[in-house]
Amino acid sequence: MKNSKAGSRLEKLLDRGEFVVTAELGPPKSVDREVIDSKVEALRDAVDAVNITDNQTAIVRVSSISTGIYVAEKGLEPIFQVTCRDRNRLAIQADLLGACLNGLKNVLCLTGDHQSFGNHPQAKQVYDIDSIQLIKMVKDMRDEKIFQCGEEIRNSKKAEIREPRFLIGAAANPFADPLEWRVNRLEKKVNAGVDFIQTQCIYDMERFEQWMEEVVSRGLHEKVKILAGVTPIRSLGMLRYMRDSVAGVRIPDSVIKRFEDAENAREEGINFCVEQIKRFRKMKGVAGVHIMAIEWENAVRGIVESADLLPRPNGV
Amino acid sequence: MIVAEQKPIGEILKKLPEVEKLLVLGCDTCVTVCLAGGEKEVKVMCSAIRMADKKIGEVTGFSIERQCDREFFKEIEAVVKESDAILSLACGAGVQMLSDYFEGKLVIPGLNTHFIGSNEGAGYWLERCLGCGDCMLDITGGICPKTRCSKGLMNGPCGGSENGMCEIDPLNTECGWYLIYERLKKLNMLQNMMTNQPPRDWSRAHDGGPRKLLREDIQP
């Protein structure tokens, strides 16, 4: 039996080779507990773990770690996200210690959306480190038991080492430019020590398949668990917006056509998503799916059920 | 060179005190080249102030070789003594040096200093260097990721690179890492990008406090 990295439910399921399901839970822009509570109930028993976003699109929200602790108390397993935009290496490491102290076990390391997209475009960006350096920092804290500066993680010279242990995740975008560099970028994250990957939302299945083929041909799928990202479409307008205004999202004309012809875009969105998941399950190297139903958490259970992925396995 | 631009004339007029004698002082080096604060701009600025509805008795224009160098202040000691305030059309370094040298004399900045950059064409300048104190341009094919990437990433490009452009401004801002990728490809040095670059040592940049450079070998 191999040693566990963090002992999270997500880690156990991935190790067991279960096709895992994760979803996203965006914290509210106020201290409105009910928003979190209703999202928690929508996702309860429908997914294996939930990503808690960190000021996503550079808009101030309840912090990812505190929401993660709240969600964990409600019985869901969080994957708290950490971006490099708002905090330097001191603040991030302090937060990692605090997250571990409070029982969180999965972290997702991100660069973070540029502040110009959010509601404080005049803020000073940090980017003291980037996502790849962040992965390495979290891994060194866990495996080498040292801070980024090289000091051991102990309270005093005589105290025992007590390191924070996390299953380390990161994002990958198979669709950004330069296209031919995307698998290399994944490999850099693998070299930095990432354990699992959640991809940018996929609409171009052919391109994703090509990317996966190269991932598999390099054997990277054996070093990192890859969860394919999906975002269910709610309307033709949303689809066009994502095509025209969200960098790094590729939407083929055939998908646009499909939604133009659809009588009910929401139903079609769910159907498309379910078809995608069924295809992912047959693809070599895909270890699960990450469902980013943006402000549409109620759709997740239906998608997971229609994809024949309910009930979710026991994590013990 | 240092690239700066003039503050809007309305802002300058608002900042100007209503004094008997105002000196407008240009700088003949960087800001002359970037058409912000040279001899020509001093003349235009003087006219604008004279025409403005402002109770300023006399406006005199002058320009020196460099405002960031003590040795060039000698020649203007007399004219500064005569003046009640100075509007400096130098970069931030020049304004500060001037304020130090003529302590007690009110100095108003007339420019906004932007960056260390290059002249890219008529009236077009581009930021090229952050002055980070730890140059790595050999690794990135002569393109600075700290300056040219909107997030200053050391291991780019991020997921927001599309058609060679940066997601923050897809019409006007190139993706720095896309440029690096294309350049390294031409140099047959793409392997450089596979190395995971470690976190930077920011103590060598401004985060270490205002930097000084003291060359022991040329001390008297």
Second form
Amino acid sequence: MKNSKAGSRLEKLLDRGEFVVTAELGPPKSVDREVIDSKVEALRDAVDAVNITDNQTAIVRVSSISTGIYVAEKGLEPIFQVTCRDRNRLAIQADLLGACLNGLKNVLCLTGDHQSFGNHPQAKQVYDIDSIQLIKMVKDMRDEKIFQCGEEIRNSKKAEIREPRFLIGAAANPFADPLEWRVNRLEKKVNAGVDFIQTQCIYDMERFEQWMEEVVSRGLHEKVKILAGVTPIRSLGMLRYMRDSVAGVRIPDSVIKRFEDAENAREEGINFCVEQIKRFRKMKGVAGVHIMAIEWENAVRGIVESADLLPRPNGV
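Here we have the form predicted together with the partner chain; I need the corresponding form predicted on its own.
Below: the lone chain, stripped of partners and molecules.
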């Protein structure tokens, strides 16, 4: 692949202009392989890559990199997450080298949910660097072959090695005010070297369209691939909880009303996701969709199929 950054399936599809589909795969709070295996089978051939979360919601789970290695052996392409919450720059760079050593090619750089939300609220937060600094650090390791301190990564410039190589991802939240500040933050991540963006889950489609219009007006869509985030709703209670308790989520009253009137919330949740994806495919600057079916991976294939996105394209 000419001028490839990582050589991953995800990179190839994005470069070809395919409408990419990624999904979330949360590791278990145990070493029960059957939990991971069942999620792999639910997502196999339905998506192009899977996000392996890094202690999501600040709850202890199997590590993102270890799960990513396991998932790759099962035939799914992983995007391993790295948060700034739990590790300093020494540990993060060591983990990045270890991920590369084991063949992982896609990384998502995140700040991380605050530890007060998780099962160890007394844990000491790290936040040695922030997500924008993390993006820059990964880019310098990949492109300049240097550690964050400026020291050269030994032997990394040899033609037969040329490592580490990662496709660099990050998150974006279009829903906090003011709108311009959210686009400014995205631009900072672009300037730091991000290759693709996955957004917060979207329910306020009008606000997302406004954000995308500003992104396109600045030409940022030509510098980074944007995947729009969706989360299928399973119940009215879940929707209200996300509205009231999940930071960064914005749910209009019209969406609440739609689910209040629905006979079957699960069916309505899937229908709403499918409608969103079909709208995303027509939006300038949207390169794909990221489906965050929280502990509902079995719903993903039906959503992708109903959105006319099966079969998935060949990543070779």
